[in-house]
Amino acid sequence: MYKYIIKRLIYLIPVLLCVTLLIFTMLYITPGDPARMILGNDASDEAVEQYREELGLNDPFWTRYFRYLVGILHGDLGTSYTTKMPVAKEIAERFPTTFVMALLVTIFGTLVGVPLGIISAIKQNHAVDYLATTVGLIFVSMPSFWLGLMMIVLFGVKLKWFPTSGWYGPQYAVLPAVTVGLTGIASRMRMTRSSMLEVIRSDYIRTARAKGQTEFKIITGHALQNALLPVVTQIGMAFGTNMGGMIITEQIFAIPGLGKMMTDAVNQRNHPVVQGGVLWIAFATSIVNLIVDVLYAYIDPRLKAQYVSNKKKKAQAPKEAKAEGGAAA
């Protein structure tokens, strides 16, 4: 196991090289001048070309791009435009709200979205399954920005329950992660129902209740946790994307996250930001899938055996050599 999460480590490093130079090639490539963003359309000619020698911008491509490079071995995702401040430091103080608001959301879709998939999955055919895959399915469809918005007309202006805008408490943090973790709800039903339903129907648990054990037993006992492998791959993917910023809902409830820096630096034309920012959510993105990987040798028996087995015929190969070498002589 040590040595697939090491192997895994040392893959990560040719993907994030391929990222920043995914991501530099787009921004170069990109209509538009950061000087003259930043000094505004009032400023001569000549102070923007200033600027720009500032900048690095007139360097060469492979020039600016090595030296980017360069920063990064040194730990340095370069220096914003606008304000002046590392990078690295902007996305460190933006990073805390993100995560918060990235594992409000996950663990609220995934306690809510997970039993009523099994519920669904039990209850096929019946009342409550047809009710939980028709709201599933109204919140997969409904755009995320206008349940923002509905959720701030209802709940912040006309009953005046919670804030709707900024970040300097808990109640805050409740309507971007309800808005976004309903979404999350339906995905994780869905994916929950239909996992279920395909291990329910199989031999052992027919085998389990021809041995007389009780349901519950049997649906968390033996189903669950074989049907949780695909569960577990949703909720890891949509962390991950969600450790990258919730770019609509942080706007729309004026977080300031990753997400609203990743936009106001597009807008602005703030190259490091955007760099940085995309390759931070690129790292955290292979973590969290790497987590999961992981995660899956202890929710499938057959995975922690199939470690177990490998290591023990590794383990065993150099007693079967050197015992034919002396058979042999």
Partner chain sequence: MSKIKSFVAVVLALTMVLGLAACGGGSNGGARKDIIMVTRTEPSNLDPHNNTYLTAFMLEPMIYDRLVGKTQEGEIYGILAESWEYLDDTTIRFKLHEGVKFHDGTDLTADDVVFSIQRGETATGSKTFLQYFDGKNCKAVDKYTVDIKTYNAFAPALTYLASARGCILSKAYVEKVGDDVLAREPMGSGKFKFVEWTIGDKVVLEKNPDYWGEEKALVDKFTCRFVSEDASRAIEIQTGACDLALYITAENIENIEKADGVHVETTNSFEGHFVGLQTSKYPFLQDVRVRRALAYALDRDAIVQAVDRGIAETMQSHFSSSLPYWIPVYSYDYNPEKAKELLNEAGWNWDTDIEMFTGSAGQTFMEAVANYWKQIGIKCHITVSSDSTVTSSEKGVPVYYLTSNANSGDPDHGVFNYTSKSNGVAVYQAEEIDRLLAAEKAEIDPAKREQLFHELQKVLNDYCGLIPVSTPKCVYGVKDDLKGFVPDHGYTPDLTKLHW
Given for the second form:
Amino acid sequence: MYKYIIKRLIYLIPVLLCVTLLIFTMLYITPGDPARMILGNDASDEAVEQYREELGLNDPFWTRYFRYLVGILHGDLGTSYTTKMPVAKEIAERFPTTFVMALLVTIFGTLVGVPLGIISAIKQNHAVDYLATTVGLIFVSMPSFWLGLMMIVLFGVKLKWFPTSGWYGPQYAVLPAVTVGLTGIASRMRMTRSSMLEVIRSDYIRTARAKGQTEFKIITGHALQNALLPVVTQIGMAFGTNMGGMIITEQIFAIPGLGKMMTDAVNQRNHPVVQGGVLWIAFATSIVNLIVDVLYAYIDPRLKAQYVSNKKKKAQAPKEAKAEGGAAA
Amino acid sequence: MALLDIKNLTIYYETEDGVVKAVNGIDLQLEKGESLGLVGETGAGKTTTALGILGLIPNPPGKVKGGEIWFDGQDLLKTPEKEMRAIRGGKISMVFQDPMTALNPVHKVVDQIAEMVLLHNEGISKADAQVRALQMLEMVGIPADRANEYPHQFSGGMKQRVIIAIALACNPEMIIADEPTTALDVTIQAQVLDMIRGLRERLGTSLLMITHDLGVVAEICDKVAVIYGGEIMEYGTLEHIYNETAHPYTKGLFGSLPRLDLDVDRLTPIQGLTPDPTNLPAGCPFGPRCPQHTEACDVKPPYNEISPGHFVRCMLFNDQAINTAGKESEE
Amino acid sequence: MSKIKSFVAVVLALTMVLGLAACGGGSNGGARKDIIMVTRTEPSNLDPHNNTYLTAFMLEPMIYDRLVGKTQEGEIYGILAESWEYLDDTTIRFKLHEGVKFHDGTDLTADDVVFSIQRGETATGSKTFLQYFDGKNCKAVDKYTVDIKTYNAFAPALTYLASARGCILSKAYVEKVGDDVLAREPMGSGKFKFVEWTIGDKVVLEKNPDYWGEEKALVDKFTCRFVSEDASRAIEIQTGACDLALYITAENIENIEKADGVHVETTNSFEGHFVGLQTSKYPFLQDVRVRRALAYALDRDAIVQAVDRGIAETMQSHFSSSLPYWIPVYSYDYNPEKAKELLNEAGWNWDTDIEMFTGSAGQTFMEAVANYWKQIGIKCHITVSSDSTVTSSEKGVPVYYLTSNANSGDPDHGVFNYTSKSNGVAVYQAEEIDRLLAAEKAEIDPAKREQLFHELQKVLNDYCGLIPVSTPKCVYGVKDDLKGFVPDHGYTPDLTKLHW
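We have the form predicted alone; now please give the form predicted together with its partner chain.
Now the full complex is given, and it begins with the chain already shown.
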């Protein structure tokens, strides 16, 4: 298993390299002058030009790119054009917030969506199923900024149950997590439902019934573990996407996370922050995917065999042959 | 009294495309310690009968329309679900057709056997259940050091042996084996059959063997029932069926077997196709294909005992009933 | 199966309980000692010489002191300066209060003042604004006397020194920590001390108990939160989660007025929103009749009503009516017939397709303008772009959306980009305008200066290089109990006097 992990980590390097090249190129060709943005409309052309020199914006593309790469190798992601802070520090300050939000959103979506999916599958085509599917469809169709504002108005203004914006304690996380989580519920539910439906019709479920097992134990003990495998992958991917920053939600709820930082940086043509942010998100998402894949292997014994080294496999073969030979009773 | 006594069992599948009349009034008995072969083509109603005994017919769309299934003094069709769960695996076990998919891929093999033990032995500890599971594995010839492996690490034949181990774990009175060797190659088939026979001798378990393979029946069964279109066409001992073949369908089955001692260019299959279960003929279901079909066959033929223990459902044997009142009046 | 349902029910119940337990925050027992303000934009730094953010212009004077301040009515009063006098046209001598201490305990002396002016003249964010000050020749006469020099006679010198760019920094501190740290950890001599800055979230200041002046801060803690979403900001004040909210948009005013305990205060701003005409590069705009025709074609009152929904007034000159020396000179009232007449007279080529450029903020505005022009048959099309692209392309488009904010309160601030020599966006080329601009800067006598501005406004109107349209209002959401708040035209109210 360790070999596999190390291999994946090594694969990460070309992936991230491509990401940096891509984002660097995109920022390079995008119109808009960071120097002008920072100095404002009033500044003279000379001032802007001088600032461009300072920022190194006039150097050729590859020079700038390699300078950037060398910086990364030293752990230096550059300096923000506007705040003059090291980009790494800015990301380090904003990322935990986004991470916590992504975690809460994923947990909420899973805790509500998966059981609903299970119930939907078990009671397929009954009222519960239709209700859950419809509700899920409604939530996934709602635009998040509208939903967020509605939640603020209802729970924050009218009912005064929760604060309306900011990030100063656990109660501040509820409305934003629910807003984004509701969309996640629909996906989780549908995935769980279809996976459960497939699994429930399997032969081994029939075997379990023939053993005289109770329906409940069949669902939870037999069907669930098999049905949840594709759902786990989906949850991992969703978590990675959420870490990319729930931009709109952060905007509406004034949460100081990565999404808002990136949007502002793009608008200001704050290249180092955009590059650093994208790179970090790519890295974090890749790590999350890796963790999910490893987890998957632990949950599904069929996959674990793939990661077992060849040595172990050879040791197993003679055991099998012996067992076959000893079959005659 | 028979261990298992099925009377006039009728099971339909009510679907949107029509009503599938899978089982149409069959009678079957199985004595204690006996082995009965249920023979028929695909779609004849064999698996449905088996599932019907255990109450495992998927409820939409399947429905038991009538009949009684007497087992150990109770009608299984009227038994509440909780008791049925105790019977499944405890008194009646089932071995399914496809070993490749019948085991849960994420549970260890020993745990799947232990689960059976835990279900039917109240108060037993997990450790004891494990011990019993290992015993069962040994009994079917799987070494103990493979107990903690997963199904995908076993071959088809070994998987089927695990399934048999599961079925026998709680010493059931009866096993229903639904084509247990169909998915296996011939050498493994021989091994599995030998094992089943040996276990039966040791434990005295009754066996309902569902198969379409007359060779397997000959090897392992005491009695045979031939099923077609959801009805029993012929029933009797091995002697009766193999040497005193009566029903034209049974004759047709034997006739279509390839033979080593004859040199022929073509096989002789039964003409025609199995009937559409949503649209069965009114009279004898085999009628349209029967080489000896007459007009009389358009009425449902009665089930007649033509010699002690040998029953046939065919108009040809209508006048040969040794019991003129007909089987229906017994009991 | 029922077990799963009950499990789900328990989870949902727990979530509710968590939420309910968490609500009911914000106790209001006793007289409050802190203030929470919510505004739209987070500044990039709090270095008075290195940013152009209005938010910073509000916070910096709380942390730092300036030499002088300016009231709403335009009166200059002394802060650090005990007194001052003009030695000559280009020199002002200030006498500083003695015993002024920075927050780290060191003394504020004339050296710090000289240092600040010199730094401000060359720093990126302030050099355009402070370009008139001759930092090299500013002199610390003694510990508490300093001479400030300007290159030429500069009438608005005191006004400019009263702006946030005039904050006095500690020379020792800046030299010790460097520009980058200063940007994030300001240290001055003001009524409030800097406590912390959570990026993307808030800046927190606390009372300076050792403030040298008589009037200390009236609250213990001041928090400035950044909420960029208009609706969210309005909801904050509506629910009373904050005490003061800036940049309330038109659609939220009613809700805030209806809510208990809060109200809306509106005042005119120093801003101007214009249709910019790039006369230098486009021949077809160089005929003044064409420009005037474009002005006649617009029903500006209707545009103001539609775009700003009544939270603005139609401009009648080239800067806000709240600035001193303002006179209504605008002479191109809506007259589409006259517009067509003038265009024909000028030989206008009706096939010309005028390109109009704007950022997302000016989109509605420009669409309204385009509609009016289309109504008289002018062909035009709008290119909308994100703001950063606009600033770099504006030089190359005939018509563009322009906003200006004479935040300092001096009318010169509203027009100082209009010379042909400056490289700001709004560039006029008439020599007359150049002459008048130079003159008004140099004219110290207020009465004469006023005359110059009157003349300037008339000339600007005649030249019609820009079409002024609207001056939006400043809209603040305020808690009823909050005292000491004076709505400011420049959207940089004095926050040091707020209290309960």
